[in-house]
Structures are given as C-alpha cells and as structure tokens.
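First, one chain by itself in structure tokens, the form predicted on its own.
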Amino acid sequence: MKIVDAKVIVTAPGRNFVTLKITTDEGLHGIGDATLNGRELAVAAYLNDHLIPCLIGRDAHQIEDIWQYLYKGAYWRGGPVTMSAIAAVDTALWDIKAKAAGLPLYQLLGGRSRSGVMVYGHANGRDIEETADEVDRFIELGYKAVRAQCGIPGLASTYGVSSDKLFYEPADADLPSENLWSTERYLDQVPKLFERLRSRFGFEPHLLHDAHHRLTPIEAARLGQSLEPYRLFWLEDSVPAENQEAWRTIRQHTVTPLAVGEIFNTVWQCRTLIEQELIDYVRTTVVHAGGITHLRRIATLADLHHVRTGCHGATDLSPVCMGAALHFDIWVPNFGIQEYMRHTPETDAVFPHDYRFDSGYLLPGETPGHGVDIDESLAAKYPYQRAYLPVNRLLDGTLTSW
C-alpha cells in the first residue's frame, strides 16, 4: 500500500491547529496532529519542505522503518519541531494501518487494558473561593479528578487562570503578553487553596496542581512538603526539567507525587528521571514525542521503574491527538491518568470524532483507525491567526519561566 499524497492543513477554529493528511493508492487516508503551540508554521514548513517529499511512494504499512528514516535520516535529531512533524506522520500511518485492518487502533497495540480512561479537568478562579466553586462544577459534571489553579494576591494574572473556564487558551496575543510573577506569594497561596478544597470536598476527588516550571528545586521541595496533608494526585512541572538531576532534591524532601514531561520530545530527555525513579508520572504526549511509536518506548521504560503515564491533553493539542492518545491510554499497562481540556464547538465541528466522555472517563470509539477525521471545507473557513504564549517577569523585571 503506497503513499500517493500528503498535505498539511492549517486551521484556526478558535486556536491554531496543524494537521497532516496522508492518502494511499488504496484510497485510505489517515490524519495526524502536528500542532506546536506558538510555533505552528515552523512544523508546517518542516512537513511541507522536508518530510512530505520523502513519503511519496513509500509503503504506508512500514511504520517503524519510516519513523527511523525520518528520525535518524535527519542527522540533526530531535527537538520539538522535528518530533511534532514525525509524530504527525506516525499517527496518520497508524490510523491508516488500523483502517486497513478494519479495527480500532487500540486493537493493533494489543487490545484493552481497562474499560475506560480516567481524565482530569481544569478548574481555575481569580481567588480560592472561585476556584473551589469551579472544582464543584467539574465534580458535578462527573469528573473524578480535577486540576486546581487560582489567582495569586497582588498579581494581575497567572498561569492557568482565565475568564473562559472550559476552553482555556493561553496563546492570547499577536505578540507575547508579559505577566508579573512572585514565587513567594505563590508559595503562600497554594497550600491555602488545597486546605480549602479538602475541607469542602473531602478526600474522595483526586486533586492535581501545575507549578508550570516556575520554581527552583528547593522551592518545589518546600511546596511539595506543604501540600502533603492534602494528598495531591500529583504536583506537575514544578521545575524546568532540562537538568534531570535537579529532581533529586525535590524527591528527597517530599512524598507528594511528581509529574513532568509535556515538553519532552524523546525518551532520552526523561531517561534519568525514569531510571532513577525521581518522578511518578511521565507526561509525554503523542504529538510532541514522535507519535505512538516512540511514546510506546517511553511507556515501556517507565513501566520498569514504577512510573505511570499522564499524557498532556490541553487545548493546544487537536482532537486528532486526543483520539490517538485515548487508544494509547486504553492499551498501555502502566496508565495513570489523561489530561482532558474540552475543545470549543467550532473545533469539534472541524474535527469530528467518536470518543466520548462518561462519568469521569473518556472512551475511545470502535470505528477503524483512531476515530478522528477533519472536515477540510470547514477547516478552510478558519485561517491561521498568529498567537503567542505569554512570558513571565519577576517583580524586578527579570525574565523567568512562564
């Protein structure tokens, strides 16, 4: 089965998405997500100029060989642009292979390991009480796990808090907006938030929190220790992960479970964290970690070291990525949880899909492939709009991690 066509579709039904569509000589097509938030056109160009010419005429069934060809053949390996582009190819080819077999994708991976995929939603508010009300709303919607973020007194804005509660999109401006940040105020506020949430909701709902790479290791250790009485499901992205050894300091000072990995592109970027058991959940995802082929390798290594998966699933990943992730999640033996931020009705219309939410779980569909497609005529009505993620500065003006 030969690849006869491949094209990139860029659309912005509320936010920008990059999609690759591959077509074979047997009339089957598959699609893959190639979205890299804030750098979308870089991936589109990489696909158009460097990968698509190499795909035409190749056997669509040779997924592993094509993955190695695109990764090793580039010589300049890795990086978010390259790996997002490879992921789009890989996801589209798995979609085609499953359609050719007449099976939902998870069956080709090895079948179900569970009946449903537990997901968590995002609750946020300008202050503690508004966040608590939002947590209550997610619990009423059926969620068993909720990530909680709240505003920080004295700061005009902070990561994870928005006026639009269901469809949060941080890439909010034609040029990067600038936020002010104070770690001291943050470290004082967060324990108060979770004290309030546990007093109101008890210990039945799973609660999560994202520090978004803004702390030093000792600051993260202090936060993890202060949150221990509230039994978080995890503390996410507490420090920048370029220095994997830095996580040892956090691990030595707290038993709060630790999660990281949404910005990782390869297994080598999380190897130390996994092999030395410095984290509890690895958050790599289909689109940024080279597709299902490479994500399976990360999960297999993690399984050897008691580390579970917790794939990134924010709105900067299209329904194509979510559909593929759910087939991965329903199969992977060391599954932990799946992030689930709902897409807008406009996005759902552009990307019709068969997965569904039910009582705190997402369920992949049973149609052949990964169950997500793209309406190209509708996608064409939403042209690309440049949008940047914000940046953070300390109160003295120093640029810091957002």
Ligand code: EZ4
Given for the second form:
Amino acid sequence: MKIVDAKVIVTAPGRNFVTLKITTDEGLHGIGDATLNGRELAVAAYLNDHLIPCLIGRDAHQIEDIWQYLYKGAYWRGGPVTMSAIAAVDTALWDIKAKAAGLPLYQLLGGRSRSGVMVYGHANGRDIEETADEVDRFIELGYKAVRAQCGIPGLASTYGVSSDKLFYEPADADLPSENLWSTERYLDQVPKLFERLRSRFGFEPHLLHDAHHRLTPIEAARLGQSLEPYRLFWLEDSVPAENQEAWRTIRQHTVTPLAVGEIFNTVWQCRTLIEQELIDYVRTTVVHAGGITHLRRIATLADLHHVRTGCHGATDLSPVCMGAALHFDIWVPNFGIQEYMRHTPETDAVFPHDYRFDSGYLLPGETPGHGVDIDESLAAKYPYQRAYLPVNRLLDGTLTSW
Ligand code: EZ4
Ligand code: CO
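Given the form predicted on its own, state the structure of the form predicted in complex with the named molecule.
To see the whole picture, the full complex is given below, headed by that same chain.
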C-alpha cells in the first residue's frame, strides 16, 4: 500500500491546530496531530519542506522503518519540532494500518486492558473558594479526578487560572503576554487550597496540581511535604527536568507522587528519571513524543520501574492526538491517568470523533483507525492566527520559567 499524497492542514477554530493527512493508493487516508503551541508553523514547514517529499511512494505499512528513517535518517535527532512532525506521520500511519485491518487502533497494540480511561479535568479560580466551586462542578460532571489551580494573592495572574473555566487556553495573545511570579507567595497559598478542598470534598476524589516548572528541587521538596496530608494523586512539573538527577532531592524528601514529561520528546529525556525511580508518572504523549511508536517504548521502560503513564491532554493537543492517546491508554498495561481539557464545540466540529466522556472516563470508539477525522472544508474557514504562550518574570523583572 503506497503513500500517494500527504498534506498539512493548519486551522484555528478558536486556537491553532496543525494536522497531517496521508493518503494511499488503496484510497485509505489517516491523520496525525502536529500541533506545537506557539510554534505551529515551524512544524508545518518541517513537514511540508522536509518530510513529505520523503514519504511519497513509500509503503504505508512500514511504520517502524519510516519512523527510523525520519529519526535516524535526519542525522539531527530529537527536539519538539522534529518529534512532533515524526509523531504526525506515525499517528497517520497507525490510523491507516488500523483502517486497513478493519480494527480500532487499540486492537493492533494488544487489545483492551481496561474498560475506560480515567481522566482528570482542570478546575481553576481566582481564589480558593472559586477554585473549590469549580472542583465541585467537575465532580458534579462525573469526574473522578480533578486538577486544582488557584490565583495567588498579590499576583495579577498565574498559570492555570483563566476567565473561561471549561476551555482554558494558555496561548492568549498575538505576542507573548507577561506574567509576574513569586515562589514565596505561591508556596504559602497551595497548601491552603488543598486543605480547603479536602475539608470540603473528603478524600474520595483524586486531586492533582501542576507547578508548571517554577520551583527549585528544595522548594519542590518543601511543597511536596506540605501537601502530604492532602494525599495528592500527583504533583506535576514541580522542577524543570533537563537535569534529571536533580529530582533525587525532591524524591528523598517527600512521598507526594511526582509527575513530569509533557515537554519531553524522547525516552532519553526521561531515562534517568525512570530508571532511578525518581518519578511516579510520565507525562509524554503522542504528538510531542514521536507518535505511538515512540510513546510505546517510553511506557515499556516505565513499566519496568513502577512508573505509570499520565499523558498530557491540554486543549492545544488536538482531538486527533486525544483520539490516538485514548487507544494507547486503553491498551497500555501501566496506565495511570489521562489529562482531559475539553475542546470547544468549534474544534470538535472540525475534528469529528467517536470517543466520548462517561462518568469520569473517556471511551475510545470502535471505528477502524483512531476514530478521529478532519472536516477540511470547515477547517478552511478558520485561518491561522498568531498566538503565543505567555512569558514569566520575577517581581524584580528577571525572566523565569513560565
Ligand atoms: O501549559 O499545554 O498540564 N498541562 C499543561 C498545559 C501546558 C500547555 C502548553 O501549551 O501544563 O496547560
Ligand atoms: Co502541565
């Protein structure tokens, strides 16, 4: 089965998405997500200018060989742009192979390991009470797990808090907006938030929190300790992880479970974290970590070390990524949880899909492939709109991690 056409579709039904569509000589097509928030056109150009010319005429069934060809064959390995582009090709080819087999994608991976994929939603508010009310809303919607973020007194804005509660979108401006940050104020506020949430909701709902790469190891250790009475499902991205060994400090000081990895692209970026058992959940997902083919390798290594999966699932990952991730999640033996920020109705209309939410779980459908398609004529009505993630500064103006 030969690849006869591949094209990149950029559309912005409220936010930008990049999608690769591959067509074969047997008339089958498959799609893959290639969205990299704030750097979308770099991946589109990488696909158009460098990968697509190498794909035409290849056997669409040779997923592994094509993956190796694009990864090793480039000489320049890894990085978010390259790996998102490879992921898009890989996802589209898995979609095609599953359609050719007449099976939902999870059947090709090894079949179902569970009846549904537990997801967590995003509750946020300007203060503790508003966040608590939002947690309540997610519990009412049936969620078994909720991530809670709240405003910090004295800071005008912070990561994870937005005016549009259900459809939080961090890429919020034509050029990067600027936020101000104080770790001291943050470390005071977060334990109060979770004390309130446990006193109001008890210990039944899973609660999660994302520190979004803003702390040092010893600060993260202190936060982990101060949150221990509230038994979080996980504390996410407490410290940037370019230096994987640095996580040992956090690990030695707290039993709060640790998650990291949404910005990783390859297994090499989490190998030490996994092999030395410094984390509990790895957050890599299909689009930014080289597709199903590479994500599966990360999960297999993680399984040897008691590390479970917790795929990134923010709104900037398109429904195509979510669909593919759900097939991965329903199969992967060491599944932990799946992040699920709802897409807007406009986005869902551009990407018709067969997955559905039921009582805190997402359920992949039984359609052959990964179950997500793109309505190209509708997509064409939403041209690209430049949008950046914010940048973050300390109170004295020093640029810091966002
Ligand atoms: O900031 O996907 O856990 N979720 C997150 C996200 C990320 C965005 C960046 O594009 O951290 O909200
Ligand atoms: Co995160």
